[in-house]
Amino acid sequence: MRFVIGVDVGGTTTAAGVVSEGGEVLLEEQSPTHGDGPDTSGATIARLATAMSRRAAEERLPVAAVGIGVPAIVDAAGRIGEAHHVADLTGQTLGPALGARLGLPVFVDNDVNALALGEWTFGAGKGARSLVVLAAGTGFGAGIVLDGRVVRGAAGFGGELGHVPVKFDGRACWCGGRGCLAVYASGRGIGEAGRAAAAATAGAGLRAAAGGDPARVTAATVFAVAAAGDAVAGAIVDEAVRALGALLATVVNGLNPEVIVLTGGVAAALAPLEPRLLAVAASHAFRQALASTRISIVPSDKRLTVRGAAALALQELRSAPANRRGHP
């Protein structure tokens, strides 16, 4: 049996773990992303994965690639674009260095496209021809994969589904649109709700619960309130399920997928709130496409993550060498 090293790069903590091919992550460790000061995500990245390879080493685990998952766009070669989360790689191109340091071919993508791989390879969507999932974390990313292959698109940016427009007068999003899903269905973008709402006079339950102080505000604050009954909390909340639910929509009509994965850090706040959002995208899809589609709520943990990027390893070991991302 083959092993491969996945990491899983955040903007606050990265991880790295040993995956086997059937998706056991075997040992794993995590440490904060720019633990040594800023911009040392990449020495982060490095040592846990030479961590990784020493103990695979020492437990006699035969490794054979390494897979990166990072929150950017990344080109065909392995470059990263701009990574708002962790802005000191971008322009980077991890392989070739980790690689001549380890010993290994080593292959970047896009986290979420990594996560998609995961969840095909091992997860939720094991056995389907296709399937999207939708990351709601700190940002809003997806992936998509088709007949057993992740769509990037021509530039790397397939998959951007979190900047969709779903208000087209709404407000200004940080990736410079307007109106976009992120806004609305993110963490960044309910705190950012939250914080407004609680610095005005009707918000005085979200000002309570962050202590008098609105900057303290987050999206875990404003789905508690909501949940608790406060009514400027509960619209910031609707109006997010409301968001997501004609995302779905546009994800089923679209793309008319077998499985769709809702994951990421906001997922788990979403979990009670499943019917209305199923409701929601009912109100705009196409019936009979939305019947044929299984829809999953998954709260995301490291483990998946890390095994995200091991699928990235593995599926491109796979790939013919003229195919492969990254390294040659």
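The form predicted together with a further copy of the same chain, contrasted with the form predicted on its own above:
Shown below: the chain alone.
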């Protein structure tokens, strides 16, 4: 029996664990990502991974590798692209230094790719040939696993479904695009729509819930005010449901995976609207394609993302060294 260390790097919290080959998270630790200052997420990762390695040794659990999921594009050499929430990781290749320090191979990938691999290996997609994870949180990430392989694409952008246009003449997105799914169905997009609505005359309900200051409206405000029956907030939530339903259909008709996992804070907020969401997806998708795809809303859980990072390490260990990400 061997074990791996999984590390999930979030914009706020970083979690690490020692994970068995069966996907069991045995030891766990969390820390604020930027606890020692904004530029120290690399130090946080190293500290947590080292702590896990030490604790595993104490428990006599043999650790074979480290997997790290980061909220950014990661190229095949393990180099981290623009990382908005962990800016000091941008351009870094964590593997070599951390690997030397721990005496273990270190594999790095996008966090939602890792989560998707974890769900495919151990979770909602276990036994399925294909799975897509849609992570609707502050941003909108996704991971695609087909026949056990993460679809990373030519430059690591595979699975960036948060920035596919669901309305080609829609609103401008912060990514520079237009009509992206994330504009409608991510926390950031819903918050922006809420603030815009709160600044208009009709947005009195949203304004009041934010203490009269439109700038203080967040996605959580929009969901709460909509749930209380406010029509303006309700329209924003309904637009999120329609856009997300359209994306579900894009995935169902375009890839027809056996399993779609919908997770993240926005997915959790939309869970009560699941029947409406599935009805929207059905209004866009081929009936037979939708019937052959199982859609699950799975609550966010740091254990799942840690397990995903571990699944990444386990998969890379099984690859021929020359085919490994970053070749550690």
